[in-house]
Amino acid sequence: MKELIRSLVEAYGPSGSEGQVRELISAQVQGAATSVRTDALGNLIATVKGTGGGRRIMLAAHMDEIGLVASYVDEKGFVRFQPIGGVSTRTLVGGRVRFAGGLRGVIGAEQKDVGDLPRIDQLFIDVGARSRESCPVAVGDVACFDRPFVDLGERLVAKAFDDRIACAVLIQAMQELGETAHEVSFVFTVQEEVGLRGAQTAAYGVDAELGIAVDVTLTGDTPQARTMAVGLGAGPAIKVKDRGMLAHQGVRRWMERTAQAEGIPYQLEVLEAGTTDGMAMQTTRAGIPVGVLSIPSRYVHTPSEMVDYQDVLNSVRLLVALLKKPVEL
């Protein structure tokens, strides 16, 4: 599974520019899905029809990552930019970025107020140009962070585990699922980082009876971390609440019972900030019961996010177990 993860996390795919990721995923799911389609917004929807008598279930993981968009090129060829999604300037200075065509650049900062955290308007991308005319970047060009996948054994590091690791989990679960009574739509959504937009339209179109979003969550297991009862290596987390949603109690208890019955370690997640595609799924049309399966991740929204490989494998195990059996809420 690690090679699948590598291909996904190293791909280019900021919000609104998910095409490369969608092509990779589409190639992976063709043999396992009954049908595969792309909707008007760009969500990839791979459906497994099932044998009948079950529920219509929507699983969602978002393909997009945070990024930067060029907003101005000065006379010396330095590129000013704006964030796409939740980008923190704390992680930017000295970082590398990659544009859609493969062009790379380095993020620099104005040389004043040294020691202070720079504002976004004090940063720029240096692509090695000497003038505005020689700069290959135009206003509107979009960049992602440029970091290779790193395998530390049980711990993995990459620029885009949020949320490509969940995309990998959905792909692997689909390939391992086999026969199920449920009609399951595996939805790989777009534009989550800028407002859950893909999940909102996909959930309306799929019109499922029940939903599970799969995403990363923060941890409380690093030095002086914010108090949180989630850590790497202790199993996937089952969401209780976050800033945007309260998980459906029936779905949450069903997920807990299944994990217990299968001997899968799990944690309970109460997230202080942030939300997931689950919020959009929960409130679309007349609303549906929704739960969230969260993969613990350190350093979320930085160029070096970290997950535990056993947590990833156990997330696959739990999803497959949930989809194999009747839903009991």
Given for the second form:
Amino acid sequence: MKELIRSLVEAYGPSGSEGQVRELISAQVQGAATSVRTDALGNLIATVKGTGGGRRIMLAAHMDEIGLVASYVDEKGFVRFQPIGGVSTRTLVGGRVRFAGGLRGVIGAEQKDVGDLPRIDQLFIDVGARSRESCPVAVGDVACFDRPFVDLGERLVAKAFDDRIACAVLIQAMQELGETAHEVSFVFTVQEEVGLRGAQTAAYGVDAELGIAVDVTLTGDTPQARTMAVGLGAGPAIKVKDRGMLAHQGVRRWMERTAQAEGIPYQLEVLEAGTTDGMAMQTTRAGIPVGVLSIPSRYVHTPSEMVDYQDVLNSVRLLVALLKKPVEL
Amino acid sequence: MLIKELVEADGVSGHEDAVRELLLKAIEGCADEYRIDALGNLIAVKYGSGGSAWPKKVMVSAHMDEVGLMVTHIERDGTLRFSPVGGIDPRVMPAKVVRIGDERIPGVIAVKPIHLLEPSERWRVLQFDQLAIDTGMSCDEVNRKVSPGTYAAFATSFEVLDEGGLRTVKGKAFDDRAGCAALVELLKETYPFDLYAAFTVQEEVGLRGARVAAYAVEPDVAFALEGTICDDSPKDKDTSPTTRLGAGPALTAMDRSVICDRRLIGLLTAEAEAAGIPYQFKQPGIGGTDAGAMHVQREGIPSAVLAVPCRYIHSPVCVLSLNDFDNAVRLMRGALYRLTGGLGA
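Output the structure of the form predicted in complex with the partner chain; the preceding block shows the form predicted alone.
Once more the chain from above appears, this time first in line as the rest of the complex follows.
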């Protein structure tokens, strides 16, 4: 599964520019899905029809990652930018970025009047151009962090584990699923990082009876970390709440019972910041029960996010187990 | 000139009636049908000539509302306390003339004379709860004519600043009466598909009108016509002017509310290049438009924004170039005709 993960996390796909990721995933799901379609906003919806008698279930993992958008090219060819999604300037200076066509640049900072932490308008991308005229970047061009996947053995490091690791989990679960009574739509959503926009329209389109979003969550297991009872390697996290939603209690208990029955380690997650596609799914149309399966990750929204490989494998196991059996809320 | 009439009318978010009345007259003879929905959106339809397999329905929005004020409390001396409706910078408020209510009663936002200012007060920005409108009327008179909930708008006349060159004009509420005037122009022609011209309400308080209008219209493609930020005065630092006056209509790659559909951006730039219309890209990441509400409606609607640059928006007076306005109409119209070719990948 590591090769699948590598190809997904190294792909380019900031919010609104998910095309390359969509192509990769599309190739992976063609065999296992009954039907595959791309909706008006670019969500990839792969549906397994099921043998009948089950529920219509929507699973969501977002394809997009945070990134930068060029906002101005100055006379000397330096590119000013704005964030796409939750980007902290703390993670930017000295970093490298990659544009859609493969062009790379480094992030520099102004030196005058800069405090301990530069503001985003005090930073710029240097693509090595000598002037505005020779700069290959145009206003509106989008870049992602440029970092390779690193396999540390038990732990993996990459940009964009948020949320490609969940894309990988969905793909793997789909391939391992085999027969199920449920009609399951594996939805790879767009534009989560800028406001759950893809999940909003996909949930309307799929019109499911039940939803599970799969996303990363934060951990409290690093030195002087904010208190949070989630750590790497302790199993997938089953969400209780975050800033945008309260997980449906029936779905949450069903997820817990299934993990217990299968002997899969799990943790309960109360996240104080952030939310997931689950929030948009929960309030679609007349409302549906939604739970969230979270993969613990350190350093979320930096170019070097870290997950535990066993947590990833156990997330796949839990998802497959959930989809194999009747839903009992 | 329609744009003059539109910007001299008052239509603060939630009370767009006067603007809608003007637009109803303006679309007479060019729209095949229209309706006014529950929130007050005016949705006019121009039937297509047929022959468009896709799209069948295209929605173009422009919002009728403007930022303004609402009376919250009447003091014992008859001065009016108020809240802003939509995003207004409190620095622009003191000593401005406003028109209150449907009778358009004149009022002045009170200001302390410079002679009486303590040195420390000179640099302090008065917040909205420290400001009041002076109508010059007795308390009894004020209470007869005004109540909490009454709207007030900036009292600004439309004027031509420069007849040649950039053809600049000044007035209030070019955001988004410029879009409204442009949308009326679009209704004057027939396209292969049905054109739904949505003159929306309550954009400035959260894209509320466009949201329900897009749900009802259920278009295949949507565009928002806007008056947008222009900050092109000279600066010490070589940074983005957001847009430049006179440099053509502005396209949006992304703002706070929407990432525009790349295929539609491509369509607009292709039309601009082919027709020799100047255009520019607005600085990404700033502001929000009706497209933000439209594109996530139902199963998703590919959407884009085309805007006329306006200096000093959300203040009592803005400046725009009629050249940019005319070019926005030309570009939008040309792009609409190109739509039937499909969007491609």
